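Below, in structure tokens: the form predicted alone, a single chain.
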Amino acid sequence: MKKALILTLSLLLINSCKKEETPTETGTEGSTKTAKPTAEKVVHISIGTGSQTGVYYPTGMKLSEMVNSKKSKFNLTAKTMAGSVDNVQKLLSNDIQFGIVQSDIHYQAYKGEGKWDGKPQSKLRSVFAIYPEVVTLVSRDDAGIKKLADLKGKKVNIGAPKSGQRENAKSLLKFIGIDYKKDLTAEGLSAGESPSSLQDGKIDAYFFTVGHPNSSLSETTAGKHKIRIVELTGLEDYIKKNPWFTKSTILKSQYPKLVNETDIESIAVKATLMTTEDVPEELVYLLTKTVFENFDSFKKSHPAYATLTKESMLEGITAPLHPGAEKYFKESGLIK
């Protein structure tokens, strides 16, 4: 059974934080002496990701390794999950104390839409966007794939249950009117499943919502199948309706050996660091003031943050700031 009867986890915090009462020790002649303090304990906490094909798990990884190396009583760690939707989900159950989610679902979750249809989640909060995640439709040249509406027939991996680019496809798919259940072979692979899948043939196509440059992409494009990402353009009014996407374009400089000759265009979403309510301030003020005071240092952990500014990561946020980070925020003058 999930976790019904655990404690909330500022409660679980504040206790695990507690030094032990200082005792004291009766010396042989009745005098008394007072112990040595006994240290402060460390508190475990972890940030869920995703595939480690993708950028979220070395995002994840890079921020753990910033936190703890302030030497708090905080220890931050990166956990694997399934994607955007596996992190909301185990957020809302205290599994996780922060996640990292596509803005889209995020701002699903937050107003109860989507998967969360009548349900808004209104404890969970911002920290802070990242970077922009391309939907990115991979195919093999061969399989004839040149438009979205080509997939129709095709064997497509919309992606893992639980995932964002799952949503995506889905969504984009009923947008052009193709039915992922009747209209197409719809798989449910993981993102680091899919390029081998493309390319033995089992697939003909896969969706990918990630930052660019990305290397299990690199490798897909390094088999012996000619590769093409396919261009998603004249969706003005998907935009309109879904406004947390954005045109976007993958550079063909990042994948020279595509068979597309230019520029791809495409839509995007922002990856956002989450978290809810629950976590403390002192902790979320800690992770927000550590990323924005080292943020060279950030900056260079990964090729897909190389656009990114300090003001862009306070751009594509679906809910309201954690007041740790907003706390950060405004001392630093960022927010007013």
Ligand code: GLU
Contents of the next structure:
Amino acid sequence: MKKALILTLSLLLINSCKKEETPTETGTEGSTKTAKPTAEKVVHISIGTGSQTGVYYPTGMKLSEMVNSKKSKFNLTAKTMAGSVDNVQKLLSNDIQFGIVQSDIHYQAYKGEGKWDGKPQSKLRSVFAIYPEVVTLVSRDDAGIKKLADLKGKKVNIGAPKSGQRENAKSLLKFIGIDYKKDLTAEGLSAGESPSSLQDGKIDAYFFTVGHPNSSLSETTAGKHKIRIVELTGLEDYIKKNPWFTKSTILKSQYPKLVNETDIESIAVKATLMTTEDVPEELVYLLTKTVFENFDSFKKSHPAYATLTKESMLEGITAPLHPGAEKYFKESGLIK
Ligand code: GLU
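To complete the pair, please output the form predicted together with the named molecule; the form predicted alone was given just before.
After this comes the whole thing, all chains and molecules, with the earlier chain placed first.
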């Protein structure tokens, strides 16, 4: 009896929802006029980002704000996530329809390397590249870490599971012959927890692959302990083996409280907006066109975008372009 009632109620509910979606007939009897939709159904779309103090989150917020201002049927929301690996996985399971990802992780997933060894994720697509993300090793100055090899015996947050920095930390440590399971105490804290954990002495250093400047690092340097960004040099062979990395520098002027006296050398990848081939062309085209036609507003929205040009947003892409993005780039002459 109860079951029957629930079933009837569900059917009623389904029917009423369907009715809302059904276009109303505007034609008179016998006329051939086509149906006109009253109001289009809102399609909810999510963008996977990172922790709130990183750059992925404000990027996802800005992209959502820009697309939503177009008042199309699509409504975008930015979601906080663990980072690149999490975003790839949630994108492939359709929990999100866009995600921000490091170009190295995007490449590995698309090709079937690294975490996806032997399992290429060929559905992955690029929308556009955004800004450089620098592998940033942040330490408390009193821990005496001046180079990567000094991490031996230290307490290091290599990054939360499913974050991009965790993959970078593991790969770099392996490259210089440090076993992160044996040679140091590795923590798996989120990027949001890193600043206070470093200042409180819970850890001596942390990895964060991120655009600069960002509020996470400003928060870290604002504490009572002096902070040093450790230079990552001598990585020419590493770059040869992993060609999506480039040499890069973090400007000391962006964090005046650092103990570093000069700009800091490191290596970088590109933060990329990714999607899958299943996401409609109409939506990807709308997003791409909105961002590129309002490029100045986008560029001004975060200091980590200071060096962006429209052309640079097509450089360093590691998976094929989505047809919706390609359509806009061809139309606007950005690609031939
Ligand atoms: N690159 C980091 C990751 O993939 C996230 C950086 C950010 O949140 O800005 O985990």
